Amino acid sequence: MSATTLIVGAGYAGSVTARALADAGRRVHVIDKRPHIAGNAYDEPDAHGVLVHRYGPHIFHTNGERIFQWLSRFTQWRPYEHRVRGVVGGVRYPFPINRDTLNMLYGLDLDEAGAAAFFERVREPREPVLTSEDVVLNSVGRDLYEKFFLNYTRKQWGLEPSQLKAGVAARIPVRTNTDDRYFTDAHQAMPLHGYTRMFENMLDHPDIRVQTGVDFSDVDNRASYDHIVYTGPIDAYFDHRFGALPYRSLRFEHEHLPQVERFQETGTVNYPNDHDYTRITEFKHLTGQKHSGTSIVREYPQAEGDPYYPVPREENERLFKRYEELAKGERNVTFVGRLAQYRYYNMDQVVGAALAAAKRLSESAASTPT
């Protein structure tokens, strides 16, 4: 019997790596401490039959043709372009900010050139652009920053925008046209039968064995595996030797509304200045499901709980680098994914990182003398 690779985590990073390795002829054992596969992308019908994302909305989008085609082996797709509104003063405005946002908010009638001139007039030039506050003020100025970004960031991260690296805010575009899509990627779609089904298909291979409800700390025969692919928090792998890396967590409040056909006009509505939650997502927008009722989720950011988001700050990056140096010394362990690499990855970026890791492992095995 050939040697087996242990993969810790059955989310995107672990499952994609597992399938790519199995396709390359390697035997794989996947474990996950949760009672299910698919990681944070896990979806299931709720008690009322509405397909919901248990860990908050997951919207797939990518410009990577190779990544989209690779995932297409395991699912058909439902085209879906995500739209978001931001509530300011009780009014729902298109978000990310575009020309319609400006015209609605300020009672203007700007064309595209007028919107560009407006942004240029109100922006507060920052040089160099180092923080999220710098990014937003440099782009849209003080008033829009305070209305749409400041308090949302405080809730989401528990920090001031000036305390976060520029990349956090740089993920959100500002537009002079009326495009109200949240993303503009070439591929925007949802797995037709849900994420969990896609992961089931991905892991359906004779050389992949999956066990859920198994924690890595309970694996006492690690030496029997030829290699370990670890997708959990890198600091946890090393027993927090240098202290805990900061992660932001979330609490989800799911609710079903019987006999409500549609709760809100778009998939997600942000509440930057009101409530303790940051946003409400209505799942039927995402899935296209027909149902007499609807199911929503409110997201409450918090410091404690399962790690969801690495916190992008310079001091956290320096701490991660210390763990990364330790990781380089682990000869037979590969660290991949948002938590293992302490990167604020989108789903397609995790897929790309996992495919690259699997390729390196396969090439390494092929070049090793038997």
The other form holds:
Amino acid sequence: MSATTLIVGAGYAGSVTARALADAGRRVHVIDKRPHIAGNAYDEPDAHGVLVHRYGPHIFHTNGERIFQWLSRFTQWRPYEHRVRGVVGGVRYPFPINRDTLNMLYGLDLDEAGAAAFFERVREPREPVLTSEDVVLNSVGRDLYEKFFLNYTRKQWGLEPSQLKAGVAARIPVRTNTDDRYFTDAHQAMPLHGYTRMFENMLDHPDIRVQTGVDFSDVDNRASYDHIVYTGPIDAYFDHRFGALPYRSLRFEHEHLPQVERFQETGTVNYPNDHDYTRITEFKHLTGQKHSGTSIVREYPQAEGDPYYPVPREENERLFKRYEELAKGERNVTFVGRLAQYRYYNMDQVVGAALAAAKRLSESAASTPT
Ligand code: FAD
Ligand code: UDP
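Let me have the form predicted together with ligand UDP next, following on from the form predicted on its own.
Below, the chain from earlier opens the complete complex, with every other chain and molecule after it.
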């Protein structure tokens, strides 16, 4: 019997690696401590039959042609372009900030060149741009920073924008046109029958065995596997030897509204300055589902709880590097994914990282003398 690879975690990192290894001829055993597959992308019908994302809204978008084609083996797609509004002073503005946002907010009638000139006038040039505060002030200046970014970031991370690396706020573009899509990637789509179904198809292979409800700490025959792919938090793998690596958590408050066809005009509405939650998402926008009622989720950021976000700041990355050094010494373990690599990855980036990890593993196995 050929040796088996153990994969810890059945989210994108684990499931993509599992399938790619199985396709390359390996036998794979996937475990997840949760009672389901798909990791944070898990979706399910709620008690009222509306398809919801248990761990918050997931919108697939990528410029990676290869990544999109690879996933397309396991799902058909529903084209979907996500739109978001940001509420300031009780008014819903297009977000990311674009020309319409400026015109609505300041009672202007700017054209594209006028919007560019506006940003040029109000921006506070920063050099170098190191933090998320730098990014926003450098592009849109203080008023827009305070209205749309400052309090949202405080709420989401429990930190000042000046304490977060530039990459966090740099996820959000600033536009002089009137494009109000949240993403501009070449591919923007939702799996037609949901993420969980896509993962079921991905893991449906004669050489993949899946066990949910199993924690890595309960696996006492680790030595019997030829290799381990670990996709959980890297600090937990090493028993927090150097101290806990901070991960930001969320509490999700799901609600079903009977006899409400449509709750809000866009998939997501952000509340930078009001409430303890950051945003409300209405799932029917994302999925296109028809239902007499609707289901929404509010996201409440918190320090404790399941790890959802690495916290991108210098000191955390220094601590991560220490764990990464330990990881390099674990010859038979590959660390991949948002928690294991401590990177603020989107779904498509995790697919890319997992495919690369599987390729490396297959190649190293092929070159190992027997
Ligand atoms: P995870 O999905 O976290 O999977 C890791 C798995 O490992 C988990 O299922 C966990 O239970 C399991 N595990 C951990 N430790 C153990 C252990 N000891 N034993 C057994 N199992 C273990 N990305 C986008 O591209 N678009 C979006 O719109 C988007 N929205 C998001 C919204 C929210 C609220 C969040 C939190 C993330 C969002 N993301 C989005 C990011 C996306 O969720 C991640 O990139 C992706 O799911 C990460 O996959 P992963 O496999 O690395 O981690
Ligand atoms: N952000 C903000 N105001 C908003 C939306 C986002 O200040 O209305 C900032 C905030 O710091 C957030 C980051 O931009 O954490 C990235 O936002 P994104 O929507 O990409 O976050 P995610 O969907 O990953 O939670």
